[in-house]
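The chain that follows stands alone, in the form predicted on its own, written as structure tokens.
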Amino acid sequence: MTTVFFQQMLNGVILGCIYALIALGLSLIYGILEMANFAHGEFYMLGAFMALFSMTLLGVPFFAAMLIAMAGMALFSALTERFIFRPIVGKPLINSMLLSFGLSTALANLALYFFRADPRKITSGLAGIRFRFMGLFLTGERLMILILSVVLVLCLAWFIQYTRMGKAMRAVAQDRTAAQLAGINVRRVYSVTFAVSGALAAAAGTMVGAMFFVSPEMGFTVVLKSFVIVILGGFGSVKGVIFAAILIGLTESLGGGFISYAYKDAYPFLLLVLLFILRPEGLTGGNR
């Protein structure tokens, strides 16, 4: 029983790492543009398909396909921001919610039409590598997800903390008007924010496609869970989002392992209700 518990804990941490990549993109968009992007799940889905087609049509290896997907979705996300979301910057939150719901539905249906509903798997070449330590089991794919997720989160933290654009993003998040008066190109910050969030979503989609499957429906549930994570972690709180993502991953894995996998998608929302009652300000009180 102890081994099973720690195995589920390990699986939950890996799952939480993937959720963290998706939720951090959502948190950045909300923190800087004050928008709720429900189409983010479709960015994640399209990134997975982009990696899949890069491997099957171009014949590139897995990691090159992931980089292609990240670059492609960064460009796609920046263009989406420029031509679809930018006109409603500064408008009430409900505008972005309705617009992104519509975009999400359109992208999901287009993917269903062009890619078909059959689930497909990305072959990473790491599935056959297996590790065992202290009774725990880990495949090469899951170890790769754990390492890549940590590397990407550290890269994001470095980018936000130390680069000129990262400092501009933080300035816009704190006070958009003051940032404009200080000479910051706010529109460029918006584009870069969407590009970064799209690249992170593509990386997460590629890794999930290697561990599970790629399908046009894969984005809907994930984006709802990611919103749960952002709400729990506190809007704009990077540390809070990472902590909440790991917590959701653990909840889903432990609930699935010890109660039932049939309800695994319900556990994060039950946790949200419980924590809303106990800590309505979020796990970290909304601190950045």
Contents of the next structure:
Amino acid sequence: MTTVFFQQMLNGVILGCIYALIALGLSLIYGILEMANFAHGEFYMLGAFMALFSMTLLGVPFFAAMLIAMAGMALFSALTERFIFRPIVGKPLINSMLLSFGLSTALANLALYFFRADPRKITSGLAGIRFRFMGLFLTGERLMILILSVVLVLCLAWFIQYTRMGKAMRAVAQDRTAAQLAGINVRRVYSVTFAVSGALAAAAGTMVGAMFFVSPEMGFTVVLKSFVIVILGGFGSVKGVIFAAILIGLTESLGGGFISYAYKDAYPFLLLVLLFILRPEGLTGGNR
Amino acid sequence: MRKFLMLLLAAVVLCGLTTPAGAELPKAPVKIGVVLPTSGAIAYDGGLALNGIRMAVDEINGAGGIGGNNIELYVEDSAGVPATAVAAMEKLAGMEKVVAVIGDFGSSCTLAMMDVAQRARVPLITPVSLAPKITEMGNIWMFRGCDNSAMIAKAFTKWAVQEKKVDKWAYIAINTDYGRGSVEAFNADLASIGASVVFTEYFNQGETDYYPIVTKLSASDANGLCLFGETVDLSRVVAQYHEMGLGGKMLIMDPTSGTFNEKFIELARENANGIVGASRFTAAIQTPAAQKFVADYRKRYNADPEKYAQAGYDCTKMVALAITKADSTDTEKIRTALAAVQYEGPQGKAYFDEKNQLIIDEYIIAVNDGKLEVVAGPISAR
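Since we've got the form predicted on its own here, give me the form predicted together with its partner chain too.
Let's see the whole complex now, leading with the same chain.
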């Protein structure tokens, strides 16, 4: 029974790592542009398809496909910011919610039309390798996902903390007007924020596509869960989001394994309701 | 107001009486409606049934149609959502004025559509839905053009327990009327033949991460894993079952054949091998009628047909036969003719019982080296 418990914990942590990659992108956009991007799930879906097609049509290996998808989605995401989201920067939140919801529906349906509904799998070639230690199972693919997501999160943290652009992003997040007065090119910061967010979503999509499947509908439930994570973690907080993502992964895994799997998707939302009652300021107090 | 309503009612009744009953088929296309999921998590499976339907329609139209009239199909997408299925049924019956509807796929959708069929007086025939209660509710407008989970349970549980010695059953089933109805039907049969149930978990349609379930399953002492679900969901269950290192620990059983199609074998690859189940149809059935159907289907779709395509095909043929027999587009007459239909399709002879449940034989089938084969059967459903 303890083995089963730790196996469920391990499963939950891996799930949480993927959630973290997706939610961080959402959180960045909220923190810097004060927008809720419901089309984020579709960026994740498109990233997965981009990786899939790079592998099946161009014949590149898994890691190269993931990099292509990340670069492609960074560009796509920055373009959506420039041409779709920029006109509503600084407008009330409801504007971005409605706009991105429309974009989400449009992208999902276009994907359904062009890519068809039948699900396809990205083959990383590592699913067949199985590790076993202390009674716990882990496939090579899941180990890779664990490592890759940790590396990506560390890269992001380094980028935000130490690079010029990262510092500019933090400045804009704190006070847009003051940052502008200090000579920061705010528009460039917006583009970069969307690009980073799109690249992270594409990386997550590629890994989920390898672990599970790629399909036009894959973005929808993920985006709702990611919003739960962003709210739980405190809007805009990187540490908080990572912590909340792992917590949600564990909740799903342990709740699904020990209470009832059929209600798995309800546990994160229950957790959110509990948080609203007990700690309305968020898990980490909403600091940026 | 009441007087006016009574008058209106009388007028409607009179109109009904004076319409020339039993008029011959008018010279116009015969409209048949279809409600199936062509988007959403079970779009692939819904598309298979639609393949069979389209093939049957082209065959009938190619041979001169029904009394010289071509069949016109009106296809609506339910996306596997009951509310959408009801809206589609309303549209087909109310606006398009179809004479019969084939659909839906999931039992929850079909159960939701049944009331509309009764109210609109349009025969509804499902090619796929397995939940026994669909034909147990006494709705005379509802037909099931395939077997149901109680019939499958009867044929399959006896074979699995006696031949394969599976006495501790685990279920992983989809959280719908089909999944829950099937588990219920199987439990009813298992108790009487000395097998027990040690594990039951449900998942929601379109779920991706089954690790919580298979992890929990790894701690149970089941020697048979019984799956109820559709192609894509089950391919994930099976893949993650093997990732967890459970391969060989239990016999994987898919009695309702959600996995016996080419897409599943493509997705699951070698993990598909060894899965056993029951099915009313598989391309491996060697009768001349079955092989002709398989060859025709291959020519058209470049894939082997499975039971959803077969049922889509059979239901369309049976509806066409009923309209021909009724020699009318009057839905009441078509309903009566359909209930009395004597049909012989690719799978063999079939007819409806007094509850509009199709009586059809079962086969026990298995995946061996990426190919489907017949292990036992035909087993009579009566």
